[in-house]
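The chain below stands alone and is given in structure tokens; this is the form predicted alone.
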Amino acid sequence: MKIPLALVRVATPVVMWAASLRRRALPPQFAVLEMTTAIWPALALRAIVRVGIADRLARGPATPDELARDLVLHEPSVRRVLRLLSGYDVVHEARNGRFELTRIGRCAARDTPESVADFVRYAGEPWQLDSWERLSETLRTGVPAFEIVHGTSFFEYAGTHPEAGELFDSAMTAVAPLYGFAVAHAYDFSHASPVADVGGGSGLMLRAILRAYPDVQGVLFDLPGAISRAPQVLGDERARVRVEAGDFFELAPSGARTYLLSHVLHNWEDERAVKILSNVRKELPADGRVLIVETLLCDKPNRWSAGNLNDAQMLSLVRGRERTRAEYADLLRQAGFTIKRIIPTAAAESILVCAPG
């Protein structure tokens, strides 16, 4: 049975709240230990992705013996890691000793429709984790830990290290359909055409919108390397899309009624974010709209939120940040926009609907 995304959105904070109540009932040392060791099962999950266990189990249940034989692994170690992950509902051990992937575990296999395996790999890469490990230096200096570790910005590193750049692109590709589905079903695009996805990469977000709205035309705008895979990604929707190469710090595409900025502004400092918005403002018609898709920071204290978690990730990697509604309102005002409404989606993201003025 599929769990609706809307239910996930509601259930996640409830689960976090329940977990916080449980932690408060225990001595506080347990809460610290729980947080400190939370990375271990995450890295165990990444391990079964890297060695092919998740892919093998996606083809059918197997014992640790069979997995070790098929994948040339150490059987006792396989058994111990799978036993750990069975406690996180990634795998299920049957009475006959065979392990099978659960609904959650199938997301860690590469060739399943619900796969986010490349994001699992990306999140555990040493060049990624080293930034979190050096976060204390960011606290002292304000410089992103990634730049401290690697001596260059995250995006420059990805551009000069093909393997890292490709994995980052694959990770974003793995999760983009989730956001695309959520956005396409939260906002009515029926009168929004043409829709320009600025910084839209290979077109996964735009593809989701076009599939949900067969009469909408699209514009995909990004750097040449980012749009290189657009023809394959867009597939049957390619005929309805004008693919255009360009730099959003220099200009925005012309001829659209709705401009989409999805997970773009959070990558940049305020000055550069305003520059992107100002370029869009030059092209936006008087009755047009700008849709900003981002995870908003929680403006209530002492709450778990995806926005706060993502913001810490941005702190460690780049010079951008997640923002509150008020902070986005200020950015938009500088570029000549006002927020008309904010629409929650079934995912963690919200859509800020903005108009000139």
Ligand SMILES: C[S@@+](CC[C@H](N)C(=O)[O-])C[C@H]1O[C@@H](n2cnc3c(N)ncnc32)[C@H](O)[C@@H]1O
Second form
Amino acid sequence: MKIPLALVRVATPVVMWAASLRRRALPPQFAVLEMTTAIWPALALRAIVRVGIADRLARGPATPDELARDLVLHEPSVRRVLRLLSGYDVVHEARNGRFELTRIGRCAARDTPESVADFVRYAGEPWQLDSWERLSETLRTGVPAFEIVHGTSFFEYAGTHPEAGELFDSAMTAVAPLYGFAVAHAYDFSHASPVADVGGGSGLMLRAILRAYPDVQGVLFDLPGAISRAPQVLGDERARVRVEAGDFFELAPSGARTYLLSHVLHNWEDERAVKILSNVRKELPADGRVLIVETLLCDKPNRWSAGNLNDAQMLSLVRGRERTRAEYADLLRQAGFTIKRIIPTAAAESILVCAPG
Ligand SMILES: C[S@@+](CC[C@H](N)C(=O)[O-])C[C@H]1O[C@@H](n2cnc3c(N)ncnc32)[C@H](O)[C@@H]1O
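Can I have the other form now, the form predicted together with this ligand, not the form predicted alone?
What follows is the entire complex, opening with the chain shown before.
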């Protein structure tokens, strides 16, 4: 059964509230053990992606014996890990002992249309996990654990370690269609052309918008490494996009009517975020709009929220943060903008529609 994403978004707080009731009903020690061990199935999922089991199962069901033979693995270990993941609805074991991917498991294989395998690989990389593992040092110092572990900032690291940089771009490319589609359908872009996606990565968000609006022209602006895959990602939409390499702390691309900043401001502390916005402000026509796509921080206490989760990831990795509506209003005011509307999307992200003034 396919449940509409918008319904899932509305239902998520209810489901999380029910989960918190369940946790409260447990003896508290069990609740702590459950949270502490939640990382184990996450790493088991990553392991079956890494050794190729997910890709092999995407081609058809197989027994652990067949998987071990085809992929040169240890059969009893394969069986035990798949048995664990069958409890998380990643694989299903049939009566004949063959395992197949469920609709969730198919997203962990690389060559399926719904694949987010590169995000699974990225989130499980040691250079990522180390930061979470050293979060206690961030609690002591306020310095992102990533910088403590690697001695450099996240984006410097991604720029100087090609494998890490490529995996980061692939991970963003894997998840961008999920919110790109939601953004393209939540905002009316028919009078927004040209749309400049600043820090737009390889162009997936822009592609989703241009596909939904055949008359809209685009500008894709990012660091040279990030835009290198743009021609192939943009595909048929390439002809309507000016691809431009640059540094958003130096300038914003000229000539657009709408500027999109999607998951960009949350990477930076206030001063640097204001610098990016001010550069956009210099290029924006008087009747232009800036669209900020982010997961907002929850301003009510004692709630689960995607914004709070992403905020902790920002805390461990970069000097950025998620922000509440009021914090965005303040940040935007410093760069000469006001928020006109906040549009929720079918994904966890909201669109802050901002105008000069
Ligand atoms: C978290 S990603 C967001 C990508 C995309 N907008 C999205 O929503 O999926 C942040 C983007 O900012 C880009 N970026 C980082 N520093 C930059 C800079 N100084 N100038 C231009 N782009 C930069 C990165 O290359 C990356 O593509």
